[in-house]
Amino acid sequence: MMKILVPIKLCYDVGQMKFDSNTGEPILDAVPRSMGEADRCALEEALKIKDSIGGEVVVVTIGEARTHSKMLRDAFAMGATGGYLVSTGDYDKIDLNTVTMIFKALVEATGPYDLIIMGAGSTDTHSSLLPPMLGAKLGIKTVVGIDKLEYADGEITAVCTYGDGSYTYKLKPPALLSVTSEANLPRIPTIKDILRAKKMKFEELSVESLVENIGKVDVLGIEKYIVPRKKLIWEVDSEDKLAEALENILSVLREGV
C-alpha cells in the first residue's frame, strides 16, 4: 500500500502584507497565515495518487497547536489520512539544517514512506533549499521543481521546466519530489469534508524527541524592498522629439543593465 508524506508550512500571505510607514518593517501581526501554495499543490499530487491506487497520505508540520492545528485540519479536509505536529514555540527561528534533521528523524521514526512530496518553496521565504537538502540527508532519489507529475504502473514521470528547456524524469519509489505552484489546481473541500476533518486527530511530538541540538537564527530586521524611480519625463510634440525620447529611454535602460 502506497504511503506518502507531505511536509507543509504555515506561511504568511505576502499579498496582504502591510509595512510600517516609518520603519519599513512588515506588520506581521496583521498578516493572515495559511498553508503555502506550493505545499497545497504537493498535497494535491499526493491525494491524486491515493485516489488512483489507494494508500495513506500523511502531513507533517513544525509549530504549535494554537497556530497550526487549523492548517492540519485543512489538510485533513482536502483528504489527508493522518498528520503529525512537531511541537515547538520557536518554529519561526529554527534554522534550515535543523528543519531538515527534524523531518529526517520523523521519516525514520514513522516511515518508511514510498514518496515524500513537498512544495518546491514556501510562499513567504521561497528559498527552495529544503527539498534537495532532505533528499540528500535521506539518501533517496530526488527531483525538484516539478511542474507536471504523473504516477502510473509503479513509475513516476516528472516534468520540470528550467531556464534552458523542459526536462522529463522517470523514476520509481522511494523518492522525494518537490512540485511548484504551477503543478495543479488544488481541490476545494466540501462542507462535509470540513466537518469530517474537525473530528480527526493529529499526533503531537516534541521537537526534542527528534533532534538533540536545535539550531536557531535571530532575525535582526526585515524591510520591504524599494525600487527607486528615476521619474524622467520627455515631452514629445513631434516625430523628431519622439525619436529623441525613445533613444533617451533606451540609453537609460542600457545604463541599468
Contents of the next structure:
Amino acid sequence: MMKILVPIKLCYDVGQMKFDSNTGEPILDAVPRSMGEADRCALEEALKIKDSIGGEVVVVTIGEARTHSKMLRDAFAMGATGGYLVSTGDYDKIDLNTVTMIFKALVEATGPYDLIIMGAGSTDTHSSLLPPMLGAKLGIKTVVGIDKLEYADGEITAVCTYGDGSYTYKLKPPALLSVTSEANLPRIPTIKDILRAKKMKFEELSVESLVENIGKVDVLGIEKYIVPRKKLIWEVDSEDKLAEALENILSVLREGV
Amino acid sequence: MYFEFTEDEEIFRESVEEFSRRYIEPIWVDIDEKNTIPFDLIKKMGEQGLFAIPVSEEYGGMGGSFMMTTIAAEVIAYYDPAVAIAVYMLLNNGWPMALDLYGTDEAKGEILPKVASGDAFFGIASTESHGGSDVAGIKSFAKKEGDVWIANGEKVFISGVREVQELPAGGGWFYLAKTGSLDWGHRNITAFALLPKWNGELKNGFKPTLYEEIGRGGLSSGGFILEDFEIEDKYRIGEENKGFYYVLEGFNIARILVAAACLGSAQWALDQAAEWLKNRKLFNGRRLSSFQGIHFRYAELYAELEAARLFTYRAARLVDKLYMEKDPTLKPRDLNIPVALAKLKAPEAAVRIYEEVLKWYGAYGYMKESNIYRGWLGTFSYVIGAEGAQNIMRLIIARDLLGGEYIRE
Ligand SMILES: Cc1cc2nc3c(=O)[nH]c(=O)nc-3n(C[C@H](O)[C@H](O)[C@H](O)COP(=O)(O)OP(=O)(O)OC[C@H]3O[C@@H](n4cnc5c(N)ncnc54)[C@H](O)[C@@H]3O)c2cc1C
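To complete the pair, please output the form predicted together with its partner chain; the form predicted on its own was given just before.
So here's everything in the complex, that chain up top.
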C-alpha cells in the first residue's frame, strides 16, 4: 500500500495561443487550460503503481475552485483517490520558492507520502525547477526528468535521458520523482469514470494556512517568440557562378538560417 | 463559443477529443477508402463508453446525459469528418435509448449490454421503397401467431446491414411494421427490436443486399427482405399499434445527434480553411484571408454554424430535461420544433461550408489528396434525408407553428 502525492498544474494549451497583432502579447482569456501534459503522465505513473499494489493517489494544485475544480475532477476521473486545492486567487503570480514551500508544508500537514511524482516541467512555463527544489527542501531522494519508470518489489527503476546519454537509477521510497511527457500514454477517463468523479470532493486549504510569507512575481509581459529570418540573395549571371552560389547556400543551410 | 456546460460535460468532451486524436484521426481516411470501420476500433469505443451513453446503467448503458451523447457525436465527426464513425456511434446511442424507453425488460437486458460493449449494432429500419418520408405508408406487415410475430416485407437504404451480419454478436434495428387494419392510417404500426443475427446466429427469413454509397464509406447501407421472419413478442417495443409515436420520439433523439455530427465535420472544414486562407498568398503576396470577399464569407459561414450549434445544444438539453430529469412540464412533442430546427440547419450549414471551402482550396480541393470532399459527401447524406428529409423538417416546423389543419389542405 503506497501513498503517493501528485502535484498538478493548470496550464495554458500553448498550441491554441493567439497573439495580439499590435502588441505581440498573448490573448490568454481565450486559451483553454487543462492539466499539464507531463503532470498527466506523472499521475498515470502513480495510478499504475496504485493499480498494481493498491494505495492512495492524492493530487494537489494551487488555484481557485472556480478555475481549478475541473482539473481536480479530471484527475479523480483518471483514478486519483483524493485531492487538495490550496486556494488563492493569485496563483499565477506566486514565485517558485513560495510554491516549493507550499508543497513542503502540505506534505508535512497531510503526509507522510511514500512517493511524490510530478511532471518534469509544465506545458506553459517549463522551468523544470520545482521538482528538484521540492526534493531538496524535503530532504528526500530525488530523480528528475524520468522517461521510463518502473516499480516492482519495493524498488523504483527510473531511466532518464540527459544530454550525454541514458541513465538508469534504482532507489527505494520515500522519493521524489519527476517524469517527462515521454514517460507514458496517460489513460483516458471513460464516461463512467467521469460520472463517478462528479460525486467526489476535494479539500480546500487556504494558502495562508500553509505558508506565512507569500512571495509574488509580476509577469510584465509575454511576447511571441519569432524566429528571426534572414533574406539572402545571390545573383548568378553566368553558369560558372552557379556552383559557387549553391556552395554558399549550402553553407548557410549548414549553419542554420 | 459560449454555452454553459457542466464540469463533467467539459471533461467528457476533452476525453473524447483525446480518444479521437489517438484512435480515429490517424485512420479516418483509410476507413473512408476501405469502406469499413475496423472492429478493434469499435471495441475500443465500447470500452471507452461511447455506445449506449444515455441508456440506464441497469441495462448495461453508461447512465450519461443526452448532452454528453451529443458532444461525443460532434467531437468524433471532427476527427472523422467523413462521418461514418460518428454515424455508427450516434445510431448506437439514439436507437438504444429509444429501446430503453419503450422496450421490454427482457429485450433491454439482452440487447443493450451487447450494444454498449460494441459487440452488437442497433440502428433504425423504417424506410421502404415507396418513399422514406412517408413513414405511415409503410407496407411491411407483421401478424401475430401465438407468442410470435411473423414479419414480411422489404426495407431499403438501411444503415448497418453489413455490420449486423459481421459483428460477433450481430444486432439489428428498431423496426416498423403494420400490425393493424390498413384503414387506421398511422395508428396501425408496431415497433419491434428486429435481430436477424443474434448471439452470433443468423436467423431464417432474412435476405440482405448491400448498396454502394458515394460517401461516409466506413458504414454500410443496404436493404433486406423479410420472408416469414419470426419475432418473439418480447421484442415488441411498447404497445401494439403505437409504433408510429415511438419512432417519432426516436427520430427526434437521433436527429439531434445527426445535427451534432454535421457540426463537428463542418468545424473541421472551417478549421482547415482557416489555415489555408491565412497561408495561401497571391497577387503580390497577399494572403487569401485578407480579401474581403473571402473573410466576409468565412464569417457568414461561421455564423451559420454557430446558429446551428445553439439549436443543437438547446435541443439536447431539452431531451435531458424530458427523459432524464422527467420535467413534468415537457411532453415529447415539445421537442418537435427545436429538433427540426437543428436537423434543418446543421446539415445545410455543413454542406454550404464544404462547398465554399472546396472553392477556397481551388484546384487542390478537387484533388482526392485534400480529403475535403470526403466530409462534403459524408454530410450530404443528411441534407438528402438520412433520419428525415429537409422538407420534412420544414413540414414539422410549419405544422406545429401554423397548426396541422392549415397545411394539410
Ligand atoms: C446514407 C443514408 C443512410 C440511411 N440510413 C437509413 C437507416 O438506417 N434507416 C432508415 O430507415 N432509413 C435510412 N435512410 C433513408 C432515409 O431515412 C430516407 O432517405 C429519408 O427518410 C427520405 O426518404 P427517401 O429517400 O425515400 O425520399 P422521399 O421520401 O421520396 O423524398 C424525396 C424528396 O421529396 C421531398 N419530400 C418528401 N415529402 C415531401 C412533402 N410532403 N413536401 C415536400 N417535399 C417532400 C423530400 O424532402 C426529398 O427531397 C438513409 C438514407 C441515406 C441517404
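Positions refer to the first chain, counted from 1. Each form is matched to the other, and the largest set of C-alpha atoms that superpose within 1.5 Å is called the rigid core. What you see is a predicted model, and the numbers here were worked out from it, not measured in a lab.
key: Distance the CA of D240 travels between the two forms [rigid core superposed, Å]   = Looking at the C-alpha of D240 between the two forms, the offset is 4.7 Å.
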